[in-house]
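Shown here is one chain on its own, the form predicted on its own, set out as structure tokens.
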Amino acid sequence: MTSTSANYQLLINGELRDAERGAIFVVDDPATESVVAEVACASVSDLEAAVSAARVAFDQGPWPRLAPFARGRVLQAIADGIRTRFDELAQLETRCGGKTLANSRNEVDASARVFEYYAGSADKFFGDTIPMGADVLDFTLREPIGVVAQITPWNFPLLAASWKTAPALACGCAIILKPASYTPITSLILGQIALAAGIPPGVFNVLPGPGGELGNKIARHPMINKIAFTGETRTGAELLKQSADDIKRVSLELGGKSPNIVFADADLDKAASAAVSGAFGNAGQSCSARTRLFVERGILETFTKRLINSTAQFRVGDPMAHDTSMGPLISSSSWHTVNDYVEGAVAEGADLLCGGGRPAGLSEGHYFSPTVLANANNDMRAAREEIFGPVVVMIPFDDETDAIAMANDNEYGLNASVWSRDVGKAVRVARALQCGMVSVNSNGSASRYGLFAPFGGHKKSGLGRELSMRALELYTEEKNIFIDHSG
């Protein structure tokens, strides 16, 4: 391990400060296993300080009372600040998270666009006037929900933080951002950018630290009005339980086991190429990864050859290199978890067509080969549970009804893809799938192309919708006002 290259502090009430107990933790580079930085480790006492600051900023400060267009100008300044530090942020996303530099650059740019979008939305989200007669005025208001705790994941650190903080700020809320311990640095920098853009002290606080200790306190804290969480499903369910006594508002973006359905009439070359990037992009560490690949039985052999050829061209290596398709997994424990799933699937009878284990020539770092498991069935553990690694399970199907039934036979319902040249069939299947998002002839989703469509899932994949104007509903309460002015 090399020596640390940087030190980062907590952000509380507009000030950078050490953790009250002086604790720190180390952020490692998953590609080299070297130290990137030391980061202050927040405790419950630091959380209390941040909550108090946020409460005062919301109850007494100017931010929720600003004209919405004035808040919008500050959000635009945050977008400009992200672009000013574009290269620094992209490099840190790659060094801390292992994603390719090309992906990191795309995500930094998307983060800036998120703030631009909500800068423009701040004065375009409002209540309604309800006609009730000449002597009655009835209307609704959208008011900021208050102090919001936002817990973000390690797989899309800056982008996930932007998805949450931008709409909350647009609505006038005060924020306590709790980034994942693997990848907290760009969230800390985002907080500094927000301060420089004009966010008042106490409105944007950043607390890296242990998820269990802080999460339990956040869920039960009476001065926190809402929790927005992205992460593992069991953790989200526990937060929901713990916050129930306060009837705290909670939104959850959780796991997925997304189906990718390829019919015989699809463009097979395009579908095979997209199946690879859809399953192995970001090393498969995405809740939207298309990891259950359902292929119509009549084209199984033909499609499998195309899939293996496309996988062979998916280059694993140094995430800083321009020609790398996939970097390492986030940690050693993640590597062993993924490997256990692959070995378990083979023991259950699946065929390992390619991948499995460490790629040749990569002796250090948490690299795992893109892996295709064939001759699988929908009951195998690797086909039912979220692996969060570069593993796709191929399952044959006989007809449209069979594909829909197997795709829906899972506790998750986040994303899906349908491949067919028959538009009628594609629409029928898309409507029948029990999930929040469906892509036809694509492995992407609306978030890939813009910010105008809602992102979220059914079943155990979460509660609520992020992105689009829908996200503003998460951070406001609706109030109805009825006025009788007769006489």
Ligand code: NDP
The other form holds:
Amino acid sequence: MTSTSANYQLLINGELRDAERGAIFVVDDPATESVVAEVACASVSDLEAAVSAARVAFDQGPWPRLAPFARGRVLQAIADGIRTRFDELAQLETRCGGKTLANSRNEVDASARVFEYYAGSADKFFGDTIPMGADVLDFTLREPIGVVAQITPWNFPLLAASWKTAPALACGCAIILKPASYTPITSLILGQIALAAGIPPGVFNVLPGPGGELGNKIARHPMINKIAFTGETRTGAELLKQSADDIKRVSLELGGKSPNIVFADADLDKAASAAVSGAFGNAGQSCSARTRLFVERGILETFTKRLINSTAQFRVGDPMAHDTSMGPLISSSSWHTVNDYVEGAVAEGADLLCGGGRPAGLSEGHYFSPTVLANANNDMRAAREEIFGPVVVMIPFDDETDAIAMANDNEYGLNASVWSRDVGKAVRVARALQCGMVSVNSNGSASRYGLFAPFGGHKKSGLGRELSMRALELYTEEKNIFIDHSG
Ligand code: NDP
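After the form predicted on its own, can we look at the form predicted together with the ligand?
Below is the entire complex, every chain and molecule, led by the chain shown above.
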């Protein structure tokens, strides 16, 4: 850390500022391992300033008191602002996170669409009228929850920030956004766009900084009403524990180990190609990655050939190049973790059908080859734990019951895919799976089609639902009003 002025500053109370102690951290490009920018690094004293500003903005400022349609107009202006800075945002997303430019462009577009959706939702989130009798009127109000801390991961930086900030702003909350340290820049730009769009000072604060230090303070801060977190299950559980004394409202989007179930009667070409993009998209660094591939025993050989062919077409390389399917992993430590899982699976008896380690010809950057492990079982460590890299574990199954039992035998429950031409079977399996989202004959990519359906997990994959009108429930408290007007 140095004490010169940062390329990107904190956003507190409507002002861009260096950190109070002048601290700075460096954001690297995982493809080239070179420095992208220096970013101001918030400490607890900066957090205190942001919380105070948010508290004043919420308790006394205009934002929560504005007519909902007027808040919606500001959200629409934020969407427009994202589109105006589209190329800059997409390039930064790729340079800091290593995702392909095509993926980054989809995600910037999806981020703008999220703001457009919540711009339209602000005045359509109704309460209920409860029939109780001729002399009484009973109805519910949805009131903004207050000051919200939102903590986001590095794998979908701008998109995760948009999923969280747009519904909170639509409800009239004031926010403190804590982006991941690997990828803070697009969240800082989002804050600047929000200010330019008319968000009042103090309503939208952005504080990059060390997650452990700021997170501990956020969890116990008496002036923060709610925490919305996306990240690892371990971190989410810790936040939940630390915030329990205050009965703080907490929503969590956590890890996954999602099953992809391919029945013999499926369109095998489509299923194989989707198995590859579902497991290796974003270099496998996705909570929704379909990393356990269950294949009906009778088609194991023919499906494996298709899978290996599709994997061979998945090009690893410079994420800025237009024909790249997959860029590098986020960091060197992540590379070594992924490699350990692969070596461990082979030691446990799995066959390495392709991949493993660094792809030929890429000597710098945290690149890892798309990896298929076969002859595996559901008890291997690589089949139980979230690897967060481009590794798929292929496991044969005998019948519907067997597939469901193995798919459910995991502590996570985020997504699943089912591939079959038999609609009855696909629906039976979808209903039996213990997870928050099931796609039939699809990967159900949330950024392409599912943006406006509820997103979240069962079991250790999370608590609460983001996106859709459901997300507005996360940022409001419900009040019931009973009026006796009998006179
Ligand atoms: P982490 O849990 O390491 O970090 C997530 C965020 O939490 C970062 O901003 C991090 O800050 C911060 N943080 C770190 N320690 C603490 C703490 N003690 N208290 C509060 N905040 C803290 O996750 P990753 O960034 O590695 O993200 C990957 C994980 O996110 C995967 O498990 C993935 O499955 C999950 N995820 C889930 C999604 C879902 O919707 N279910 C979507 C996307 C990802 P810093 O960067 O400074 O450490």
